[in-house]
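In C-alpha cells, the next block holds one chain alone, the form predicted on its own.
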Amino acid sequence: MKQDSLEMERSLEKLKEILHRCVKCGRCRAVCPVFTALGSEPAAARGKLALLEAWLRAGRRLRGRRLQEVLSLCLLCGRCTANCPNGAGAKEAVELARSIMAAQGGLAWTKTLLSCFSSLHREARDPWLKAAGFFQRLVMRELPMERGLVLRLSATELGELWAPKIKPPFFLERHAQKLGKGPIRVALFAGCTIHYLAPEVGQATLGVLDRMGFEVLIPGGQGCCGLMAMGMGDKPRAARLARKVVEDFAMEEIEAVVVPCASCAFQLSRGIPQILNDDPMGPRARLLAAKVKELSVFLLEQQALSLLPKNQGASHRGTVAYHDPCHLALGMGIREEPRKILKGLRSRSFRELDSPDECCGMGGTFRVFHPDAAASISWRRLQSLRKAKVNEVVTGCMGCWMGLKEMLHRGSEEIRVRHLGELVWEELEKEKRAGTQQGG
C-alpha cells in the first residue's frame, strides 16, 4: 500500500511536471489526427492538458465521466510529442494521467473488462475466442442470407458491422514450439492480432526465418505484450503481463526476439522497460528489450534482401504502397527499412502516398469506443490510397492491418491489406519454384 502511494506521489508530481513545461502554443493541434477529424479543443492536447491543469489546481481526483471523455479521445500517437517546441510530452501527460485516474478508480467498466479479457492467460483465452468464433461464422457466414436473422441484422447497422474473422485452429496451436535447425537461434513473438486473427502472417514470418536458415523457438505460453491494458491506463495489467513476457523470452541463448508487429515491438522494447524500471525484474526487461527486432529491421540486417529473386519476370502483381505505423515511424524512428524492402522485391512495383504518415485511427481501442473519430480519420488515409491508385497497401502492424482492412470495406475499395512478411515469403516462394522447375 505504501509502495503504490509513493507510486501516485510520483506520477502526480511528473504529470504536473510535464504541465507545467506546456506554454499552451497549439502546435499540437496542427498535428493531432483527432483535432484534425472533431475540430474541438478537448480533443487536441493543449485542450486535455488545460483541463488537467484546471483539474488538479482545483485538488480534485483524476476521476468523473468528463475527464473520462476527454482523455479517451487520444490515439497515443505521439505527434504531439514529437512536435511541441517546448518539449512537454503531452502524449506522456495522457498516459500518466489515465494510469493515475484508473489508479483512483476512474477506469469506466467497459475498459476495465476489455483490461481484463486481454489479460488472462492465452489458455484461458483461446476458449473464448473459439466460442465468438464459431459464434460469428454462424451468423455472420454460415447461415444462409433468406433467414431471419441474417435478414433482421442486415436491415440495421449492424448489418454493416465489419469484423475480422476469427481463425481457429490459432496460430500458436499450429506449430511446435521450435523450428528449423540453424546454427543462431531466434525467438518469435507472434502477439494477439497473429494469433487469433491473422495465422497467415505469422506463417509467412516463419517461412521467411525458417528459409533465412534460424532456428526459431515459439513459446507456446507466450500472450499479450500489454499495450492495450496500458493504453488504458490500467497499469498493474500491464506491468503484470510485462512479466509473463520477460519470464517467457528472456533467454540468453536466443540472438533476437523477432516481432512482426510494429506495436507489440514499441511495447517489448519500449514500454515494456519502463513499466518495470523499478520491478525486480527491469534488469532483465532491459536485456530482453535490446534483443527485440521488428521485423523488418531484422529482415535488413541479415541480408533478407539478397536472398529474393533479381529479375522482375513476367508475374508482376501490381503496385504497392506502405503505410507507416505510428508506433514504428514516430515510436521508434523506423520509417526506411520497411521501405527498402518493398523496393527489393521484384513482382511489385512500390509507390509512396502523398502523406505516409497518415494515421490509420486504429490507436488500439481507440475505434472501438470512438467509430465515428475513427471513421473520420481513416477517411484521409483512404483518400490517399485511392489517389495513389495502388493494388496492395502494406503495413508492418497488425493493429493497422485491421484499422487499414475496415477502412477499405467501408470505402468499398478492392485495395488488398498486406503485410510485409507476407509479401517476402511470396517472393521466396516463386524463386524456389522457378528453381524447382529450371531444375526439371
The other form holds:
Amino acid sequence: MKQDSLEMERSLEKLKEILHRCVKCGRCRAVCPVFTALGSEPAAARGKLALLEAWLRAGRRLRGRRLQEVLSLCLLCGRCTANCPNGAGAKEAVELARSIMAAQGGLAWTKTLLSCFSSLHREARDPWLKAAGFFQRLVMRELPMERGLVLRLSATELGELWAPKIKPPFFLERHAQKLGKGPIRVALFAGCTIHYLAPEVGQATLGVLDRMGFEVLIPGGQGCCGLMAMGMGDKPRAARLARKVVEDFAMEEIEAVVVPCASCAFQLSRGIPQILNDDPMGPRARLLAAKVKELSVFLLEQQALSLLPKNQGASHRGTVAYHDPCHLALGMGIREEPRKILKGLRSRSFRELDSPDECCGMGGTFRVFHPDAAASISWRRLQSLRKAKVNEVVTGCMGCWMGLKEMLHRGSEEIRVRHLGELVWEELEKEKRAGTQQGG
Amino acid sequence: MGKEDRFLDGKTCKELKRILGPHQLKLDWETRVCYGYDATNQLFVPHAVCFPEDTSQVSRILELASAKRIPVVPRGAGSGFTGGALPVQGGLVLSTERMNRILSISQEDLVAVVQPGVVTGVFQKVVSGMGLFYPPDPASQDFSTLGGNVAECAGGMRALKYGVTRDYVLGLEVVLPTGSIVRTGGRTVKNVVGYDLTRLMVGSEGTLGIITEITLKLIPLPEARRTVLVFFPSIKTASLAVTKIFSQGVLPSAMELVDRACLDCVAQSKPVRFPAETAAMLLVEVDGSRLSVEEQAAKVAHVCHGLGSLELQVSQDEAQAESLWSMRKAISPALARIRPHRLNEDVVVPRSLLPEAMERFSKIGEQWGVPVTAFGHAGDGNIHVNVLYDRSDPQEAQRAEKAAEAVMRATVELGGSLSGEHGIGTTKARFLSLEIHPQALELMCAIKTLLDPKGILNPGKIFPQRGKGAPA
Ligand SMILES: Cc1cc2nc3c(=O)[nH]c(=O)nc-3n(C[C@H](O)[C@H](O)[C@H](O)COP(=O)(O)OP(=O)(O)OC[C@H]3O[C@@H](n4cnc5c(N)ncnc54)[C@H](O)[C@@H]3O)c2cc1C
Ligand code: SF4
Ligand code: SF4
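Taking the form predicted on its own as the starting point, write out the structure of the form predicted together with the partner chain.
The next block holds the full complex; its first chain is the one shown before.
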C-alpha cells in the first residue's frame, strides 16, 4: 500500500515536471494526428497538458468522464514529444495521467477488462481466442473481448470491415523451442499479433534468421509485451507482464533478442526498463533491453544485405513503399535501416511516400474508442499510398500492419500490406531456388 | 468549476444553441479550459466556447452578445504572444477552428479567398503547389491561423523583402460587434475608394470586428532559394554584416540574427553544430532565379568572410534549407529551457541602430540580473528580446518586469517601436502611452467606442486598463 502511494507521488511529480515545461506555444497542433483529424484544441497535446495542469492546480484528483475522454484522444504516437521545442513530453504526460487515473480507480470498464485479458498467460488465454475464432462474427459483436488484439478486432467487426481470421494453431504452438545451430544464439520475441494472426510473418522472420546461420531460441511460454496495458494506464499489469518478459528472455547465453514488431521492440527496450526501474528485476530488465534488436536493425547489423541476390531476376514484383511505425521512427529514431534493406531488394523498386511521417491511425486501442477520428487519420495515409501508386506497402510494426490492412480494405485498394521480414525471406528463397536451378 | 455563469443564464445558452446547433457550443469546464490560454501561458477560463461555421452565425452571436453585454473573444490557434485571445473578463470564446476552408484561388488574378481559421502553413503549401507564393511567414506558420495573422498583422522572416501580412490583405469580410456584416476592400491590388477600412482592421487584435473572410494577394513563386548560415565571434560583427550585405546590393528575403544563448537552447533539441567561440549566428535566405540566387549567396559569403566570420554553410537543397529554418522556428519556445517564464518583447529599431540596441539590451540584462536573450529579424530591425525569469521567484519576477520596461524605454529612445508584429494585447497595454501620442490614443479609443459601443468585443486588450478577470 505504502509502495503504491509512493509510486503515485512519483508519477505525479513527473507529470508536474512535464506540465511545467510546456509553454503553450502551440507547435504540437501542427504535428498531432488527432488534432489534424478533429481540429479541436482538447485533441492536441497542448490541450491535454493545459487541462491536466488546471486539474492539478485546482488540487483535484484526476477523474471524470470528460477528462478520461480527452485523455483517450491520443494515439501515443510521440509526434508531440519529438517536435516540442522544450522537450515537454506530452505523450509521456498522457501515459502518466492515464496510469494515475487508473490507480485512483478511474479506468473505464472496457479498458479494465481488456487489460485483464492481456495479462493472462498464454495457455489460459488461447482457448478464449480459439473460441473467438470460431464465433468470430457472433461473439465479437456481443462481447468486446478484452485483449488488446481482440478489442481491435471487435472494432473492425463493428464497422463490418476487414477482420483478420484467427486461425489456430497459433505461431508459438507450431514452432519448436529451438531452431538451427550456429555460433550465435538469438531469441525471438514474437508478440501477440504474429502469434494469433500473422504466423506467416513469424515464419518468414524465423526463415531469415535460420538462413543467416543463427541459432534461434523461441521461449514457448512468452506472452504480451505490455505496451497496450501501459498505454491504457494499467501500470501494475504492465509491470507484471514486463517481469514475465524479463523472466523469459533475460538469458545470458543469448546475444540478441530479435523483435519483428516495432511496438514490442519499443516496449522491450524502452518501456520495460522504465516500468521496472525500481523493481528488483530492474538490472535484468536493463540488460535485456540492451540486447533487444528490432528486426531491420538486426538484419542490417548482421550484414543481411550481402546475402540478398545481386542481379535482378526476371520476376520483378513492382514498387514498394515503406510506412514508418510511430514507435520505431519517433520512439526510437529508426528510419533509415528499414529503407536501406528495402532499397537492397532486387525484386522491388522502392518509392518514398510524399508524407512519410504520418500515422496509420491504429494507436493502441485508439481506433476502438474513436473510430471516426481514426478513419480520418488513416484516410490521409491512404491518399499518399494512392498517390505513390505502389503495389505493396511494407511496415515493421504489427499494429500498423493491421491498421494498414483495414484501411486498404476499406478503400478497396489492391495494395498489399507486407512485413519487412516477409520480403527479405521471399528474396532469399528466390535466390535459393535460382541457385538450385543453376546447380541442376 | 469556474465562475458563476454571470453572463450565461439558461435563456442565453438556449439562444446560443439555437444559433449554433447543439455541438458547436461547449459549456463543460474541460473544454473551456482548453480555450482559455495562448502562447503567453496564462489561463482565463471562459464561460463558454463556440465554434461557428459561417458568417451568419458569427453575426447572430455578436448581436446576441451585444444585447446581453457578453464579452466575446475571437480566437484562432491561440499562438499569440501578447494575450490577445485570452478571455480576461470571461464570456464567450469564439473559435474559428470550424471556419477553415480555402474558398477560392485564382491563378489569373493572383488572389485567394479564405476563411479565417485556415492554418497559414497549410495555405502556403496549397498555393505553392500551384506555383504561387504567399510570403508572410511568422515562425508560428505551421499552426497559427490566417485570421490570427491578419488580426495581429503578423510579420515573419521574409518581411524584409516581401512585407508583412498587411501587404497581402486586399479585402475582408468583418462582423462588427453589433452583428452587422461589413465588406472592405476588394479583389484588386489597387483600390483607393473611400477610407482604407481594411488596414484599420488589420492589426486590430480582434477588438473592432471578427474577420470572417479574407481576400489575399498572391505572387508568383520564386524559382529558387538558398539559405546561408554564418557564425560570428561577436554580435557586433554579425549586426555589421547585416548592413554590409545591403550595401552590396543584395536584398535577402530573410536575414535572422540569433545570439549565443538562444543557440545553446535550440541545440538541445535540434541538430546544430557551431564553433565554440560563436557569439551570434546569422541566417540569410536569398531567392530569385537560379542564377541570381548563386550570385547573391556568393556576395553574402564574401561580406561575411570579410568581417571575420567563423564558419559558413550554404544549403544545398530544399530539405537542408528547411531544417535550418525549422531550427530558427524552434528558438522562441525553447527559451523556456533557460527559465520557465518570460517577458517577450518584439521591439523594432531603425536598422542602423541595431548594433547599439543589441548592446544596450544585453547591458540591461546584466544590470537587472536576469537573462536577456535576443534573436529575430535583423534585416528590418525587429528583434525579439526575451527577459527570462521564474514566476516562483517573486524577486526575480520583479527584476524581470523592470528589465522589460528598460528595454521598452531604450527602444523608444532609439526612435523605435514597441512591437513589430506580436501586437499589444494585455501584456504590453501599460506601455502603450510610451509610444502613442495622447491625441492618437484618444482617437483610437473613439474608433473603438464607435464600432463597439457596448465594449463587448475582446475587452481588456490594447488600451491600458485594469483587467477585471481573475486568472484561474
Ligand atoms: C513559436 C511562435 C513563434 C511566433 N513567431 C511569430 C513571428 O515570427 N511573427 C509574428 O508576427 N508572430 C509570431 N508569433 C505570434 C503569433 O503566432 C501570431 O501573433 C499569430 O498571428 C497568431 O495567430 P493565431 O491564429 O494563433 O491567433 P490567436 O493567438 O488565436 O489570436 C491572436 C489575436 O487575433 C485575434 N483573432 C484571431 N482570429 C480572429 C478573427 N478571425 N477575427 C478577429 N480577430 C481574430 C484574437 O482575438 C487575438 O487578439 C509566434 C508565436 C509562437 C508561439
Ligand atoms: S507540448 Fe511542447 S510544443 Fe506543445 S504547446 Fe507545449 S511546449 Fe509547445
Ligand atoms: S502522442 Fe501523438 S496523438 Fe498523442 S498528443 Fe502526442 S502527437 Fe497527439
